[in-house]
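First, one chain by itself in C-alpha cells, the form predicted alone.
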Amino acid sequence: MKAQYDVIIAGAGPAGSAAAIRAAEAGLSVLLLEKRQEIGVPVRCGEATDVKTPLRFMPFDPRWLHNRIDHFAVYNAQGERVVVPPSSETIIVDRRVFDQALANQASALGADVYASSTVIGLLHDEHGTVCGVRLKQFGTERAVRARLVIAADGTESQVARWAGLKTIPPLADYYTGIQFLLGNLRGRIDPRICEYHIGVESLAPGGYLWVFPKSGDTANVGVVIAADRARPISARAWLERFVARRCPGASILSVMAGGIPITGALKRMTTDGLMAVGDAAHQADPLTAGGIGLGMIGAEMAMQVAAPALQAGDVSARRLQAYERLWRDQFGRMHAALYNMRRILTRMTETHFDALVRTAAAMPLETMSLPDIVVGLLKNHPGLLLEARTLVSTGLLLK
C-alpha cells in the first residue's frame, strides 16, 4: 500500500468497486478498501439487478448468475396477483462472486485492492478539506492521503457522516428487514418469477415480503417494514409467519438481517475533498430499496465529474456538485414520484389494495404504457385521482 493516491474508496461493494474500476480507466491511482475479511460477504441483497448495468463495468461470466427472470408477480394479502415483465432484463447475481469479480476488474485496471482494511477517519489539510483516510489493518494504523476519497460503505456509512454529510433519515424513511435463503422449495416456486406481497396491515406494515428464485429449489424470502412501525410485532416474526404459510418445510440455509434509508438520494453527497456513492449516498429506489445497479450507476457519474477535477487540481464542493446535479437530472423526479408512490401505498387500506390487485389483473399490461394502466385503474377507483396528480407532477407518468 502506498503513501499516496488520487483517490481513496471506502467500500468495495458494487458502487465502491464501480467507482474503482472508472477511477483506474481514466488514468488514476485508486486504493480500494473493504473492511470485512471477505468482499461480497455476508449478502445483505436480495441479489437481484438489471443485466445491462453490470456488463458497462466487466465482462459477463456465469459463475456469478445464479438466475435469470422473466416476470414480476404483485400479490395481495389475499394471494391474487398481478404478472408484468421487468422494465429490462433482470437477473438473480451470486453476491459473493459478483462483487469479487467487480473488484478483481478493477485490481486488474490498476487498482490496489485490500479486504480487512476499515476506515476509521478521515484526514484533513489546513482548509478543512478531505485529503486522506486513517485506516486500520490487521491490528495496526496507518494514515494514507488521496486528492480524493469516495464513501462507498453502505446504508451504515460513517465516511459520510465524518465528512459532515446528513445520512440519518427518519424512521419513516428507513426501512428495517431481514431475508433467509431457503432451500427445499423444489415445486413450491417458479424460478422464472420474482414475487413481492403487498399486505399494508397483514403481511408487512409499510413495506413488502419478496421470493427471488435463486434456482428451481433455493429462494431469498425476506421482508421490509417501516423501521416506524416495526413494534410490537417485529420483522422477523412478519417472516416467520409469511414463509409458514407459503413454504411450510423449507430449510433455512442462511440469515441476513439489516435495513436501508428509503429517502431517495441525498440532496448533498458531496462536500470539499470527498463524495458518497451507492448506499451511502441513499440512490437506492425509494420504492423497492433496490440499489445494485442505481449504485453502480451514481459510481459512474461521481467519476464522470471527478476525473477531470482531478486533472484541474480542483476538488472543491463547488466543482463537485456536478455530480449532484447529473443524479437529479436522471433520477431525481423519478425517484421522487416513487418516494410519493410508496407513500401513497403504506396510506392505503389493504382493502382498497386488494381491489386495485383484482382490476389491474384483468387488464392486458404487457401492452399497456403505465400512463394507460393508470388511467385504467382510475376508471375503476377514481379515488386514486389525487395520488395520480401527485405523480403526475412528480414525473411518473409523463412518457
Contents of the next structure:
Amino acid sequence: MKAQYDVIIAGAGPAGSAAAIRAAEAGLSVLLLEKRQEIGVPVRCGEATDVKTPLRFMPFDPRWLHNRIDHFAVYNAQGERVVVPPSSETIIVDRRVFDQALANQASALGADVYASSTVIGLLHDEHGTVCGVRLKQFGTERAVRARLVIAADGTESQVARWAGLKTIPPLADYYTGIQFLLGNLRGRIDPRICEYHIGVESLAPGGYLWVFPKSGDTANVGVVIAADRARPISARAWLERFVARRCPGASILSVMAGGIPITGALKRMTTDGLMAVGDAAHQADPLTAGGIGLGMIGAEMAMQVAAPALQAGDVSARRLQAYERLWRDQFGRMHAALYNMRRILTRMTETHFDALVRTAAAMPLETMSLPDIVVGLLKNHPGLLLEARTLVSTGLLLK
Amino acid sequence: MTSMMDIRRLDRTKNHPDLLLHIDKALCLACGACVAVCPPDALFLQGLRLTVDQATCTDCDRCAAMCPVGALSLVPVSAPLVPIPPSPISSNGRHSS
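Got the form predicted alone; any chance of the form predicted in complex with the partner chain too?
Expanding to the full complex; the earlier chain stays at the top.
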C-alpha cells in the first residue's frame, strides 16, 4: 500500500469495484478497500441482475453465472399469475464469485485491492476538502492520502455520513428484508422463471416476496416489507409463513438479511473531494430495490466526471456535481415513476391487486405494447385511472 | 459499557427516558439494517457483533422497526438486561428535572 493515491474507494461491492475499474482504466492510481474478511461475503442480495451491465466491466466467466432467466411471473396472493419476459436479459449470479471477479478485474488493471481493511475516518485539508482516509488493517491504523475518495460502502455507509451526504429517509422509504437460500426444491420451481409474490395484506405488507432460482433445486427465496409496516410481524415471520406454504420441507442452506433505502438516489452525492456511489448513494431501483447494475452505472458516471476533474486538479463539489446531473438525466424521471408505482401498489387493497393480476393474466401480454396493456387494464379497473395519471405525469408510461 | 450514570445524564435527548434499546443477541443476524437507519449513529457492527452506545441512543425506535428478525426492542430501563452495578439512583431511570 502506498502513502498516496489518486482515488481511494471504500467498499468493494459491485459499485466500488466498477469505480476502481473505470479509474484504473483512466490511468489513475487506485486503492480499493473492503472491510470484510472476504470480498462478496456475506451475500446480502437476491443476486439477480441484467447481464449487459457487468459485461461492460469484466469478461464473462461461467463461475459467477448460476442461472439464466427467461420470464418473470408476478403472483397475487391467490396464486394467479402474470408471466412476462424480462425487459433485458437477466441472470442469477453467485455474488461471492461475482464480486471477487470484479475486484480482481480492478486489480488486473492496476488497482491495489485489500480485504479486511476498514476505513475509520476521513482526512480533510485546511479548506475542508476530503483528502484521504484513516484506515485500520490487521490491527494497525494508518492514514492514506488521496485526491478523491469514493464512498461505496453500502446502505449503512459511514463514509457518506462522515462527509455529510447521508440523509436518513422515513421508515416508509426503507425495505427491511430477509432471504433464505433454499435447497431440496427440485420439481417445485421452474429454474427459468423468477417469481414475485405480491399481497400487501396477507403476504408482505408494503413489499413483495421473491423466488429466484439458482439451479434446478436451489433458489434465493426472500421477502422485503416496508419498514413502517414491519411490526408486529417481522420480515422473517412473513418469509417463514410463505416458505411453509410455497415449498414446505425445503431446506434452509443459508440465511441473509438487510435493509435497503428505496427513495431513489440522494440529491447530493458529492462534496469537496468525495463522491458516493451504489447503495451508499441510495441508487437502487425504488420499486424492486435491485441495485447491482445501477450501482455499477452510478460508479461509471462518477468516474466519467472524476477522471477529467482530477486531470484538471479540481475536485470541488461544484465540479463533481456534474455526476449528479448525469444520474438525474438518465434515471431521475424513471425512478420517480417507480417510486410512485410502489406507493400506488402499497396503497391498493389486496382484493384490488388480485383482480388486476386476474385481468392481466387473461391478456396476451407478450404481443402487446405497454400502452395497450395499460388501456386493457384501465377498461376493467377504471379506478386505476387516477393512479395511472401519476405514472403518466412522472413519465413511466411515456417511455 | 456505558454506565447507568451516563445514560441518565443524557436523558434530555431521549424520546423515552424510561426505556432502553435491547439487542436480542440470539436473534440478531448482524445484518446491519439497523445501523443504516440510526439517526445519531449509535449502533455499531463489528464482525458479527452488534452493539449500541446507550449514551448516544435516543430511543427513537427506528432500528427496532427496521430489524428483519425482530431482535431489537425498547424495554423498561429497570429490566435486568445486563448486570448493572449497584447505583444510588432509583431504578426507574426517569430524569430528575
